[in-house]
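This document starts with one chain, in the form predicted alone, laid out as structure tokens.
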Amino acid sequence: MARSVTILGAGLVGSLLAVLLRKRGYEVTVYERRPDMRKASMSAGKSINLAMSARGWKALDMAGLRKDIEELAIPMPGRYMHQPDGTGVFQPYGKNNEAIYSVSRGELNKKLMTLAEQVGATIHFGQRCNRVDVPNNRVYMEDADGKETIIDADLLFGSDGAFSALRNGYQFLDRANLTQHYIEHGYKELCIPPDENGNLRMEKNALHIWPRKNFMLIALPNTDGTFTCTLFLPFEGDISFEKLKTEADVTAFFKEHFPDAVPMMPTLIEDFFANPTSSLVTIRISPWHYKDKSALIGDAAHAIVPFYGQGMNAGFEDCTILASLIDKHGDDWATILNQYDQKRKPNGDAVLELALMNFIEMRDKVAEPAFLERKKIEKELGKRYPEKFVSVYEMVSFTHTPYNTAWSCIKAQDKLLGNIMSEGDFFANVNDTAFCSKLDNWMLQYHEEVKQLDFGHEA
């Protein structure tokens, strides 16, 4: 007999994780700290627009949601860098047209809770955690009206959130390894709406980055005309959100940093002093189960920061891998928890030093000219050694490939690029026999380094 399932957190991640374990026989109770976003509105000024990737619509595939979710979803085949003096440049993602997807997380939100309770999951809303009895499952509920009810899971997943009440239990078992930081770095949602006649302000297909070293702006299409933009701002310093207190310093900041941007922002200044200023934090933690009786998924798990646009992706992710394991290994959750453990532990830490490594790259490095003739040197490679070469970005975004491989491939990709940058013009150097047979020995040496590593999927 199916176990039965209780769930922290009705989220994308949770949904998603009830549709799955609902299709596969068991019992699947949810509990979710907020209100119905479907009945109430979701609190604005606190959501970063999701990037969905590869990753994602193989969980969509498996939840039979693609055709649902691919009406809200606008491709996203490059990014549109916004320079200082008001040009820009667009650099595509991938080497045939690739895209990323910008979605609304609310609207996928709704659709994957909907989906839920049409499959026969049961959520219950208003409903916070404060507590969790790791060794004996015991969870401890409060309504909105404080009343308090204990819970006795038969099998727990927590799926609350980077703040997670399992994980924040899971602290307390013996050799249980935690560590917390915050980035420097905070954020703030603002909007560009549609022109007079309802249309988008800018490309529609692009995600649009306004990079300026230690800090950025970026927006996202949506299917209403609007750009979901979000400013990423250190607290403290010369240049940072303590320095923009007044309505004047906001203007002046916008006009100096951002200028193209001013004009299609009307309701900047409403919209700086309305919404918050959120924070972004990473979150490792070992181990992410406990016996077969609980585990933690998707930011419970390995919260990150948004900078790959990889969160909801990792996190969906997890879920397919645990499927899968289910499909593999029936009920017996023993070892399917310790291997969903084993196999997502090491590729949650990869992503998380992966979205690090991509804000210093979004914020700095896409506007510097070696950088961008590197992407089209990737490019290149990919095309001539397409069973030898595939950049790491488009390892993350546009397969399946292990965070973990990827993260290992890194160094490699390194020293080969140098190796060829530093010979002058590659595209006028592949004219060159004697270049090209140089060519042909560092992909060797390249394809050498890493043909030891796991390409395929996790399970």
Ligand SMILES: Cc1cc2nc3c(=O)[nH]c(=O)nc-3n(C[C@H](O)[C@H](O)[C@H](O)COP(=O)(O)OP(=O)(O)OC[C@H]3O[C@@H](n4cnc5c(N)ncnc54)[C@H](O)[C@@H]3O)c2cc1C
The other form holds:
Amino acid sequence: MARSVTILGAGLVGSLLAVLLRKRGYEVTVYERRPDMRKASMSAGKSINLAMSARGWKALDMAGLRKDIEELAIPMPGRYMHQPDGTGVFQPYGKNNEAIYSVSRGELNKKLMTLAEQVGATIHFGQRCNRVDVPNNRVYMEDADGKETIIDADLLFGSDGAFSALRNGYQFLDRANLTQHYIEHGYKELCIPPDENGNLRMEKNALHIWPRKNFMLIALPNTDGTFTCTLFLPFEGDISFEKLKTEADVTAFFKEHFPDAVPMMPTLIEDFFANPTSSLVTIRISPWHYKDKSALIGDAAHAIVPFYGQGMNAGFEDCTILASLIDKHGDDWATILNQYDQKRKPNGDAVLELALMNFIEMRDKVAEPAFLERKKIEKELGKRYPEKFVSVYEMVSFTHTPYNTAWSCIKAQDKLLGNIMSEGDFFANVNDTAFCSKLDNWMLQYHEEVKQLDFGHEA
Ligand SMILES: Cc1cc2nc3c(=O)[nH]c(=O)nc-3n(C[C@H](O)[C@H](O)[C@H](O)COP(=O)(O)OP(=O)(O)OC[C@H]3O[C@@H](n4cnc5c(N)ncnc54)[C@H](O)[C@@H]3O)c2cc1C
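With the form predicted alone already on screen, would you show the form predicted in complex with the ligand?
First the chain shown before, then all remaining chains and molecules of the complex.
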């Protein structure tokens, strides 16, 4: 008989996991700390969005939710960079107009919860897990009135986010390793509402970005005509949140650094002082599972900074990998959880590093001419050598290539592009036969350096 599953957290990953496990015949009960967001009003009606890419879509395909979410998703085939002088430039992400998609976090979570219930999962809301006794799979829950219950779980998953109670239990296991690091930057959500006629105030199909070296503002479109903006700024220092104490400070800061955004943000001051300044944490843990009894998944296993737009996508990919391992190994949960840990942990570590690296790219490098030139060359290489070359960004966002393969390609791609760019203007050089034969050689070298890596799907 299939084991019964207890899931902690009905966020994006926990709700999706509930769907996938129910569809494989498991009895599923989910415990969620918060009240049911389908009943309570979410964040005072504000739209918060996420960028969904290939790995996320694959999971929604598995759940049968792609069509529903596609209706709510706004394609962003590139970033629109806002320069300090108020001018802008569009940079496509892929070579074939591939896009990442702006999706409402709340709507996606609600749909996943509803689907989980429709396929037979039970979700208990207002139930916080305080502690897990990992060796005994014993879960200590508390409801909104402070009443405690103890659950003896059969098979347990911790999808309870970056501050997971199950992960807290894992850190007391023998040989458990845990690292936690807060970056020096925090973030604050702001808003660009529609104009007087209800229209979007900027290009709809783009991820907008105001890169300013050590800080940046980004904005993603919503279907209600608003943009959700996020300001990433150090907590302390010369240019930092601690320096923005008064309305005058905030106005002067935005006028100086984001002059074109200010007229589009009529509620800037109100939003700035009403919305919290939140911190950004990176957490690694090992192991990700305990025997055939429990495992971590999503942010609980790999809390990462949001700069590659991959946190949810990675968590959803955890679910698809786990589902394919169940399909392969049936009810042999000792093997399933062991292989899940072995396959996913290196990828969790890699996406964590990729996300940290992309912060520097987004806030700083995207404004550099050499970086823009490199991006153009990468696209051209992808067209000329489709079998041999895919840029790291495209691997991460538009393919299912394991994250650690993408991470391992960085050095070889840096060398390849370094060689190419050291010869001057690539788009002029490619008309020269001598350069083209050098290029073929560099591509061969690149291919040799990366060919032993796993480019296929993991499971
Ligand atoms: C500013 C920002 C922007 C982001 N942008 C993107 C993006 O563009 N693309 C992308 O892919 N990712 C993005 N992410 C990351 C993404 O939000 C997370 O990776 C994703 O939400 C992880 O899902 P999860 O279900 O694992 O965790 P969570 O979404 O945190 O859900 C955890 C759930 O568990 C519940 N819970 C917590 N503790 C307990 C407990 N003790 N007991 C019971 N229930 C509990 C919580 O209430 C919650 O419902 C972003 C993150 C941030 C902060």
